[in-house]
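Coming up is one lone chain in structure tokens, specifically the form predicted on its own.
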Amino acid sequence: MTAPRRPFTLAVWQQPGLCGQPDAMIDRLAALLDSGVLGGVDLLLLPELWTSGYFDTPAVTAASEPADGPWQARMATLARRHGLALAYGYPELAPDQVRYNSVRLIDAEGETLLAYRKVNLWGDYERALFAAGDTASAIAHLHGWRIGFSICYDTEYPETLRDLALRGADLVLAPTAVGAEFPLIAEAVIRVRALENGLWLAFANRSGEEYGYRFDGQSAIVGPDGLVRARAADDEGLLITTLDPGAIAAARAATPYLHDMRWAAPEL
């Protein structure tokens, strides 16, 4: 398995959604970008249902669209206009009118690298808004890098980043909304699924609250050592790494646990 041929420049951007308002969010977006903060970044990473806001069922379901659909011809129009890919969250709605909820990897051309419908729904309110995706992620190349998908309640599930890792991912992009009473996912699972799979693994979580649910914030951005490279706090924050890929060959030397493996889960 050869290694990424030069450093990653990541940003992961955690903040409130507004529920219902794809414009507004997108609006705000292109202000970040204006602002020049994120100059020489590769790759903006946002949150799970980012366009859409998450605990609002008529919020998502009138912000769902096709993957082709005005706004995300919006987010493809900034991905050109300032040089950087940008990777999502957001409601889609599929010709059958079947809705899934759908993460995408634009590229800098405006060019869809990758896209995944979330497998593993979380509780009652997912199950009755969204059906569930029936493939994993595919691998995305991106300046050398091998990218997959993992979305919120998928990296809860030791096979879905051990999958990914075994078809030969550099770095995982787990867009999210986890609540606050879970503080243990970005405090230690995150931390393990990155270590135990030798890969990078960048969490984008919501901050604030929708209706009275809080998140639980605390995005991060984690090493194949399973150390934090940037941790966001409660509130909105933006992290910006630039990630080594010497570090995958030197992490999976001092915790062989692929090389060492002597079972594989089958093919999802």
Second form
2 protein chains.
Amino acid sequence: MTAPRRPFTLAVWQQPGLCGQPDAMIDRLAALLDSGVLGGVDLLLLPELWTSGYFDTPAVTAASEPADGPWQARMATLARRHGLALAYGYPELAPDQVRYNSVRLIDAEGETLLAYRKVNLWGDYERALFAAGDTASAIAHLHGWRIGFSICYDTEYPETLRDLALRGADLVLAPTAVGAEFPLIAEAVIRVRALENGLWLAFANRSGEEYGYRFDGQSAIVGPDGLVRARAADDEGLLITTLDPGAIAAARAATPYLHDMRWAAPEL
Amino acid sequence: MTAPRRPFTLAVWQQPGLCGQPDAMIDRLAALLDSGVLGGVDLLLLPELWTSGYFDTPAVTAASEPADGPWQARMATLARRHGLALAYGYPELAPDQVRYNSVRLIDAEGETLLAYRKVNLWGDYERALFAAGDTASAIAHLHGWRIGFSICYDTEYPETLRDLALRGADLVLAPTAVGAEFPLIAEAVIRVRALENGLWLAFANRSGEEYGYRFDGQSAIVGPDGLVRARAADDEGLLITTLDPGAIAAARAATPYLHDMRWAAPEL
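Taking the form predicted on its own as the starting point, write out the structure of the form predicted in complex with another copy of the chain.
Starting with the chain above, the whole complex follows.
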């Protein structure tokens, strides 16, 4: 038996990053948490490669850490101290020294609930820096919600969220680093992914510039009907939305895509 | 070997329909063709159940015909006389008296190039009236273009266009009858389907009202980059666009979804 979903307050924090300064990023987060603005929030989602920065090979290399590394420990301490779950992207250095573009969900007790390595790497830059994960995100259970991960390019593949939905996900966390040259991702793709699977989608994109490359921002929380519940602009933004547990059933009654499905789940 | 694509001029005609009056619909089309406004058009796409009307069981029943029926013959004559291909939806009565929600592409010689029966029927109304097709659209070749069909609810499933794209389609014809209660289909879904598969999508929706139900209109021709090249409003509209054969390669270089795919094609 699955616990019933309860109303769940989700936050997404989008802000221009600092390349190669994970401690400074975590200090910023600590200050945000100390300010009390996240009181009542159950889970805060941050973008892809949040600790390290994105377009900076030395910074990503220097900020890589194992799954139980020192920055990970600081994040767990913050989660425990402030009593909320934290999800964020970071460069993972596996025990065999292979590097992954990874994400992690830490619960309010500081325990890792869910870890995932990006399956669909984007372009030559990411492929030179990371190995691709070969396993879809597992589904974590939190306050009765079933939560899965999809990182940036993963989300552009309908197969990713379809697979998560058919395994029961009702909330997908999508830490992202997509540039302003691809505005349709934030504007349309994320809405369609939520709609076609009848689930909540939290999209935390990078913003600001790195070495002349401008990230799109436009982070959003999208309901299972494809309607945007909260949306950031292109700089800094904090989105806080309480997810209505009944919205999924309503959306799936209006557009019963999963019920009417004639295809099997996609397999990696 | 496949013939190279050449520039291809596509038209979509959206207009409020007449329930149960296939001859009157074809008369209207004949008048449009006689007007000369479609000179230079290679293919004209019309909406779902274009001959019969949609939300009217007696009308759909009365306008049902076999694949070589009398209205089909009139359409073939028009195609031949005006030297363009015609694609349109109609209720098909198979030799075993089973009814399908079908579409047909007739070439400029009046020959049927492609026939397809809707796989994903929408709701109790369609399921009471039609049997579901059990075969994905084949790919027809026309002027070097590889063309497939997807009808209305089919298009809302990413599996449909993904399968067509992986089988080589570069243009999908999507005759549709979606209501104004679902504005995200025209606004976002069709753009994402074109983008995520790097192909052209022609979306011919019904417009006007039938028995108080308002169709959404908003027919569109969408490029392989997800950008709308032509868009109708909610009443009558004729869209004519010449498809640039190079746009597919450009889109697939910018967002190489098919090249980077890690999943197999979906199978019905």
